[in-house]
Each structure stands twice: as structure tokens, then as C-alpha cells.
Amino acid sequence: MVTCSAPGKMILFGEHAVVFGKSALALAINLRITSSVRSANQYSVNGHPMKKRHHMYISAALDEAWGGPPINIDTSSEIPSGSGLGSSAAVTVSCVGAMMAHRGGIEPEKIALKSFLVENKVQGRASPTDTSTSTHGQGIIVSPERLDNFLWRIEQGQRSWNIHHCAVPKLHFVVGYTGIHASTGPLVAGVKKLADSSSEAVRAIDRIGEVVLEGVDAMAASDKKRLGHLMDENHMLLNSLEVGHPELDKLVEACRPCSYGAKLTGAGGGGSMIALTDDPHAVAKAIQEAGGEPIIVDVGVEGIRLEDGGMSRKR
């Protein structure tokens, strides 16, 4: 049996705009999904026959990365499904990684590419932000241009993305989970439809791309005040793209008195928001009192790793 784990992620800046070729900045978080692969008599997930409609990402991962005899895949998750924290990317990356390790070894660039192809197939239109963050860990910058600290390039049709390592300073974030499940695919499709018909939506997408680059500079300088202002602006822009939700706004507003800034993270439509703060316990209390589930997270954690007898090692 081979076991791999991969982290979830939070998008600090750039969700939705990155699908249109803009930049994004994402950080790996210390909530992980673990996947184990072992030989079996039939394809199964957690001991039950695999059903494509119930296991879309795992089924697509098998098509992309396996092509061998039947296997059972066992998964366990610390990430709430549909929370905007990269659960689909983490299960995809951990599955693809376990399959590749079962057949010889872990190659991060290949895992990132195959995992992106899985998400793109399932969601219909995706960016490699989540899957590359889950693979590499730490922090990544996605950019249409090649920058310093280049990791790999991913292409799909006419679209392409350059993935870069991003150093993550010591920052304190709290996630506020609404408990509302939101599927990424329809939200991405909705933004595409809006952008096709609205020049204001196009301007919002362009501005989000600019916010990302300003955020990269602010993070490099550990300028938390500037990061917070940009988070607030990014949240407003995402609301203008109609991916917000009243419960997200409620949690964001509750956090602002005790944080530098707050915004939704991920696809929106529910899911989660994040707040940057020096007092995570005060923010967690504010989120809870506003009806959300607070999760204090560490950021900049390691990416995919091979688990070995309870010990872990990065390959």
C-alpha cells in the first residue's frame, strides 16, 4: 500500500480572474487529505465499488494517472467539502501522487499537470492554482509571464499559466466556514457568462489581476496593513462578479474590527472567508458569534508528501 497526503489551500488574491489568464496568489494550509492505494479485485473507494457520479475526481484521476489493474483508494479528509479550501484539489493531488508513487515515484511537476487536467475535466473550466498549490505547498504565484522562482508551466488549449514558488512570511489567518456547500464549476461558468456580457465585469477581473501583483509586493514586505486593504478590495470585486453570499459578507463584516482585512476565498457562493489578524482567537470568536465555523490555520506548509509508517518524507 502507498499513502500520500496533500494540503488544502486558501487563495489570498485572484480567484476567478486567474481562469481568465490573470495572476493569483495562493497559500497552502495545514488541513490535509490523505489517500492510500492498494491492489484490489475491483475499483473501489473506501471499500465500496467506485461510482463515477459519486467519485468524479477520483475516477478522473484514475483515467489520467493510472490505467493499471483494479485498486482500492482509501481517503480521509481534514478539509470540509465545498468550503473553498481546495478539497477537490487535495484529494486529486493525493490520489494522483499515490498512484504515481505506486508505479515508481513522486514527480511534483507531473502530479501538478495531471491533477490540473483532472480538475479541468470535472469542472469544465479550471485554473491550475489549487492543484499546483496542493502539490508544491508553501505559496505559489500564478502568472501569465515567467517570473523569478519559476516552478513549471501548464498549458491547456489557448490558455497557459506559469507557476512560481512564493516565500510566505509569518502571518496569522483565520478561516470562517459558512457551512454552505458551493460547487466550483457552476460559479466559474457564471463568471464567464457575466464577463461575456458586461464590460464592468471585465474591468473587475482586470483589477483583481492588478490586486494580485500589489499583494505579492505587500507580502514580500510583510506589510499586513496593505495586505488587509487589498483583501477588502478583492472581496468587493468578487461580490461585483456575483460569487458572493450574504453569509460570507456577514462573517467578513464581523471580522473587520479585529483584523487587517477579510475576504471570501475560493469559488464563493458560500464556502469560506479568511481574515488576516494579529489576534486569531478574537477573530475566531467573532466568526463563531456571527454563525460561522472558525478554523485557525497555519499557512506556507509543505505540499504533497509520501507517508511511510506514520512518518512523512517529502520527495
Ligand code: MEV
Given for the second form:
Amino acid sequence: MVTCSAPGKMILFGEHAVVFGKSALALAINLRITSSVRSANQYSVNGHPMKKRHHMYISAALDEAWGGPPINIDTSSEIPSGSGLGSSAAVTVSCVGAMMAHRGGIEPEKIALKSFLVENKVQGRASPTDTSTSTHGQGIIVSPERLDNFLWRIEQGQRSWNIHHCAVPKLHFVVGYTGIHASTGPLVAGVKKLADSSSEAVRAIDRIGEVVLEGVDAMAASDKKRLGHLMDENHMLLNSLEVGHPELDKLVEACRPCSYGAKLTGAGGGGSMIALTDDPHAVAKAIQEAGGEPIIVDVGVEGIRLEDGGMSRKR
Ligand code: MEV
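Return the form predicted in complex with (R)-mevalonate of this protein as a structure block, the form predicted alone having already been given.
Let us now look at the entire complex, which starts with that chain.
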């Protein structure tokens, strides 16, 4: 048996715009999904026969990264599904990693590419942000140009993304989960439809791309005030792309008095928001009082990891 775990993520800046080839900045968080793979007589997931309809990401991961004799896959998750915290990326990355490790060793670049292809297939249209963050861990900068600290490049049709390591300073974030399950695919498709018909939406996407670049500088300078202002602006721009939700606005507003800034994170439409603060407990209380589920998270954690220690990580 081979077991791998992979972290969830929070997108600090750039969700949705990154699907159009703009930049993004994302951080791995200390909520993980663990997947174990072992030889079996038939394909099964958590003890049940595998069904494409129920196990979309795992079944697509098998198509992309396995193609061998039947295996059983067991998963366990600390990440609520549809919460905007990267559960589909983490299940995909941990499964693809475990399948590769079963065959001899994990190679982060290959795992990131295959996992992106899985998400793109299941979601209909995706960027490699979530899957590359879950693979590399720590922080990543996604950019149309190749920068310093380059890790790998992912191409899909006309679109391409360069993935870079981003050093993460000590920052305190609190997640506010609305409890509202949101599917990424339809939200991504909705933004594409809006961008095809509205120049205002195109301008919002362009501005998000600029916010990301300013955010990367603010991150390098550990400038929390600037980061907070940019988070607030990014939230407003995402609302203009119609991926907000009144519950997200409620949690964001509740956090403002005790945080540098707050925004929705991930696909939106429900899911989660994040706030940057020096006082995580005050923010957690504000989120709870506003009806959300607070999660105080650590950021910049390790990416894909073998849990049974028996295999090497190829470079
Ligand atoms: C979802 O976590 C992030 C989106 O930008 C979609 C993607 O990048 O594939 C909304």
C-alpha cells in the first residue's frame, strides 16, 4: 500500500482571472487530504465499487495516471468539499501522487501536470493554480511570464501558465466557511460567458491581474496593510464578476474591523472567505457571530508528501 497526502489551498489574489491567463498568488493551508492505493480485485473507492458519476476526480485521475490492474483507493479529508479550499485539487493530487508512488516515485512536475488535466476535464475549464499549489505547497505565483523561482510550465490549447515558488512570510489568516456548497465548473463557465459579452467584465479581469502583481510585491515586503487593501479590492472585483454571495459579503464585513482586509477565496458563489489579521481569535469570533464557520489556518505548509516514507521524491 502507498499513501500520499496533499494540502488544500487559499487563493490570496487572482481567482477566475487566472483561468484567462492572468497571474495569481495562492498559499497551501494546513488542511490535507490523504489517499492510499493498494492492489485489489476490482476498482473501488473507500470500500465501494468505483462509479464514474460519484467519484469524478478519482476516476479521471485513474484515466490520467494509472491504466494498470485494479486498485482500491481510500481517501480521508480534512477539507469540506465545495468550500473553495481546494478539496478537489487535494484529492486529485494525493491520488495521482499515490498512483505514481505505487509505480516507483513521485515527481512533483508530472503530478502537477496530470492533476491539472484531471481538474480541467472534470471542471470543463480550469487553471493549474489549485493543483500546482497542492503539489508544491508553500506558496505559488502563477504568471503568463517566466519569473525568478520558476518551477514548471503548464499549457492547455492557447493558454499557458508558468508556476513559481513564492516564499510565505509569517502571516495570520482566518477562513470563514459559509457552509454553502459551490461547484467550481458552473462558476468558471459563468465568468467566461460574462467576459464574452461585457467589456466591464474584461476590465475587471485585467484589473485583478494588476492587483495580483501589486500583491506579490506587498507579500515580498510583508506589507500587511497593502495586502489587506488589495484583498478588499479583489473581493469587490470578484463581486462585479458575479461570483459573490450575500453570505460571503456578510462574513467579509464582519471581519473588517479586526482585520487588514478580507475577500472571498476560490470559486465563490458560497464556499469561503479569508481575512488577514494580527488577531485571529477576534476574527474567528466575528465570523462565528455572523453565522460562518471560522477556521484559523496555517499557510505555506508542505505540498504532496509520502506518508509511509518508503519511496523517494524524484526531482
Ligand atoms: C478555484 O479555486 C479557482 C478558479 O480560479 C478556477 C481555476 O483556477 O481553475 C475559480
